[in-house]
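What follows is one chain in structure tokens, specifically the form predicted alone.
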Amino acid sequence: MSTESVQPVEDFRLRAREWLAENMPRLEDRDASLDDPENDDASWARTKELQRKLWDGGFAGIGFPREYGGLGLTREHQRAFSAESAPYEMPLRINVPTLAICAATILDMGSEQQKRDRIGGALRGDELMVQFLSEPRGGSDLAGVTTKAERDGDVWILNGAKIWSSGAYAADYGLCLVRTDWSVPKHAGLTMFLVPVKAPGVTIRRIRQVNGSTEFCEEFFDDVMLPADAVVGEVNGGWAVASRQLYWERTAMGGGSPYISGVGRGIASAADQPLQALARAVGRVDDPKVRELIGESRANHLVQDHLVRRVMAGLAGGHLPGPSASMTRLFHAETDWRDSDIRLEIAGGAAVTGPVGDHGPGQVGEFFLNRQAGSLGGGSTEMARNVISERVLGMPREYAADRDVPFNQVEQGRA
């Protein structure tokens, strides 16, 4: 796309403002029953419906190249659209992981056909994608995965298990990191596959968490047949694809993805309620201590916004290395964690005894139970600190007993 053909940001903003007002439902008219975990299937159907509206209206995939169904516009266009769309119901659940992580990875590392099929399918609202990374027996060391794929003629046979996959039950395709060569060090024997979630041999089980959510799933692969063109990138070159995928995950978790439309989490929760409203609900809006807490949260979010802009500008301009995205991911997790603590301090006993409906104070207690999720999704905050220290600051690498050891010689489990 030539520079001359790009619509000025302010013209784009005005066009988006007019289109949104005429076509997208306002937030106050949203069906709140879609936030109930028991209505998750209906919530995903609504997400696809809204994404299709964006596609039909010419506002889907603002940052994606035109040849793959996007608009080929800039981050400034994306920010303008996100700001204008704030009062409207948007298909936010498709942002992460489908667009901001999976489609972004395929755009960078996939084949031409994968880019056209999967990115286009997601932008039209026809398909959802999921990440198959973590495993039941493993921790945060993704290079140690043991789910395997073996070549059998023209196809690959996939066997193993994954876990903590967000939204897998609703997805159509999963980016699945597996081991294809056990005779080389762990990072060298991996391959990334695009796995049809509903293929024969794939079993999905939803996991109910302490806060009632069933968003996460575990998956079992039993002799799943995959064609050769299901490989993303190169055979045994999966770590390069996974590294790019993790980059996009950290960028999304840090709030700096160029491939999302709209702002927010996609499902209303206690975290979306302004702290001032919570303070009023529990009768503490005039409490000086509560005012200090609200000010602390506001300061954290201002720093986070500026950090995201600074890091994203540094990455786009080549002034910062790619792993710098871990700084935004780490600060986002720390801010989220502190916010949940602040909400609990403000709500006090009402976090346990207060009403839950309509963002009542009782929902603060439920949110607190799940506060560590932000420090685990996209890799733990401990891993983010390691990445920053080793790959951004150039500090010595952490010791690893299995470094450069063929994976079939690495001791697995207890002796």
The other form holds:
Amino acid sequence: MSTESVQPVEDFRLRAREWLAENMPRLEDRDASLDDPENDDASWARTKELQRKLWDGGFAGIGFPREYGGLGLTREHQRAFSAESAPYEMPLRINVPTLAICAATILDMGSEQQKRDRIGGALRGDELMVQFLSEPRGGSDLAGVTTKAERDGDVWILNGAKIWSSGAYAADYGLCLVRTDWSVPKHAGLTMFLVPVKAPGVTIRRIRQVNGSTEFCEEFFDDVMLPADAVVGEVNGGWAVASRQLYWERTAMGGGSPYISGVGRGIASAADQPLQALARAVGRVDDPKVRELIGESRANHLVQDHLVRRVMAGLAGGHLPGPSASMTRLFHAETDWRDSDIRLEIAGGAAVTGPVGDHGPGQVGEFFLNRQAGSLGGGSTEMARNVISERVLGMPREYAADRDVPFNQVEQGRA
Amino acid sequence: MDFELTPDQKLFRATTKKFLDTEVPLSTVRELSTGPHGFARDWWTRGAELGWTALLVPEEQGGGSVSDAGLLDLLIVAEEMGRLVSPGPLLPVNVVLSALVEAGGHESTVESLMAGETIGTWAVYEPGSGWTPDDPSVTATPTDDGWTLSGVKDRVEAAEAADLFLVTVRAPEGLTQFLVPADAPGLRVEPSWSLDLVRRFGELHLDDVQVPATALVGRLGAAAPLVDRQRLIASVLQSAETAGAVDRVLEFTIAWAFDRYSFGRPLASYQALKHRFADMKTWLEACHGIVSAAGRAVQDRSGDAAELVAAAASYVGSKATDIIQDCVQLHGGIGVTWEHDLHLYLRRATVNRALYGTPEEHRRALADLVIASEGVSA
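Okay, that one was the form predicted alone. Can I see the form predicted together with its partner chain too?
Full assembly next; the chain just shown is listed first.
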């Protein structure tokens, strides 16, 4: 750590306010066509461009250490900057997973070279990262992955498939958890690799979801060659890296990451409009029942914000065990879930049918169809509940048929 | 409350807890349910000696806090009282004290309230109306040397035990508050029934009650900011008490899940039940998080205090009964008996849910704030 004095948060806030006003585009001037899924490549290019602006202005990576391109400042500085940035168009899509999950994991577990190259690359707006964790047959059993890498002289040969990676088509590197030893129990034979997404042998297929989004991808690896320095952490020590990655994922999903810039979601949507605007659009803003729903949503978000702060403080002070971050993950899903219901309740019939060409509140209906996304992405809420009951409350672990069994002897089932 | 308390706050919490544990264990709470006031006055005086009534009063008026953040210290007491479903007029006395301190004057009343010699309460609800403390229909009409008060207040906490009432009224000049002694001619208290076994309420009938000019609290027609402050303090205190109650209930329900075996294994080993405990633990931490934030905002008089208090009151108010009733379910048959302590907590939480604003009222208030701030933030 540098011994030079840290700029006081309020000074930093004022400097950020001034810089943002002079350099970042106002949100109201934002090109709304970037939200159209058909225009996704342009949206990612815009994200990189805006991140580059932050980098050039000296505001990229507020919480990341200076030696890897960040500013080495505190969470309070980060919060101040995020709050100040609210009126501006920000590169929000780079926050998750690139900065908050992947770069955070590399910072904790990667080699010096990986930290310099990948964190620096992301902060400069040159590179995006993606998580290659889930597999088509995997479900919630992440340690049961069957994508494999085999050593061949100086290189590793990767084969298998991953799925549910968000934005892989736009990414440059993926943190990929694979099996490297089949003769030991499942957690012991895993290794994490940094896979160049555009490497020969990587095929990406985009998945269309119920709401029309094609954000998620499926990847196929056919004899992809990886150099030895693509290993993150230790060979066969991949579970430790994945655990750290999951920690950062929970933290990001719960809204507590110290490594993001800006507030809000990466992609705007009519379904994200303020509830009072929706209520007004359907002529119900004065309905007391609708007001209760608007207030309930506001309360949930405030409570969520302060749960996150409490859990972060509890973790920092040792008052709560590490897995407590799962509580923020669970709460976030519940808040999203309830918002989706509330939007549907407010919109009423306008959520499900309306004039051709005027989809307006109809996006609320599509959002509702995709309501479970927040309870599945980043690990199912059932897994979060297991973690909370077993590792926060100390309740007995669920029975696992593969515990302490060499992975090559574990039954794999048919589907 | 926050995880990090100062050493003085920790000591204060420990002293409060020990006193409550010794003096009013749940067996005593049950006995008090058949008594006249639900608490003993000499007991309350001793609570006052522990500092429960001094925390919102500045040092120059003889009060003082443990941490220089008196409201946060008071929330510690409220939470500990919630954990034991304690009796006592903690909320009404402190609301009255905060009103008198904010308004100035009434020094001797402040002193005797602080000493626990006098019990004061806030008469703010009216029959047939919801949580509208700034819109009373009880009237104050000027006389030659004072005022005549007329009307009815209900849901008055500790009404029978109270020596004086802080009454919100509509004067010709606007919202006003008066301090009315219990023995004022024309004043009558009718006891109400209450779901809570020890916390009592009453109806206050004011039939042309004559009060002198000195009964005025603050300035005529200018009570709105005082009443706003009172409602924030009442709501956050009540939310802290409820959070304390939920904390204790979940604690003993989790212990029960480890101790109780069915089909040869503890209840705590069943995933269907574990998932419910995970939800409840998460909600409980959320309750503590929002109560702390609301308490700090009220203490610091920050601009978002009203919003955070409404969020706390609506969230804690409704989640508390959900959690406690789920704990009843997890206890099985024993949970629905009079002998089990669960219903004492459920009673307290249910009463708290409905007073000083229901969750629904707080949600509508939040919506008003959201909609009012639209033009500002956009």
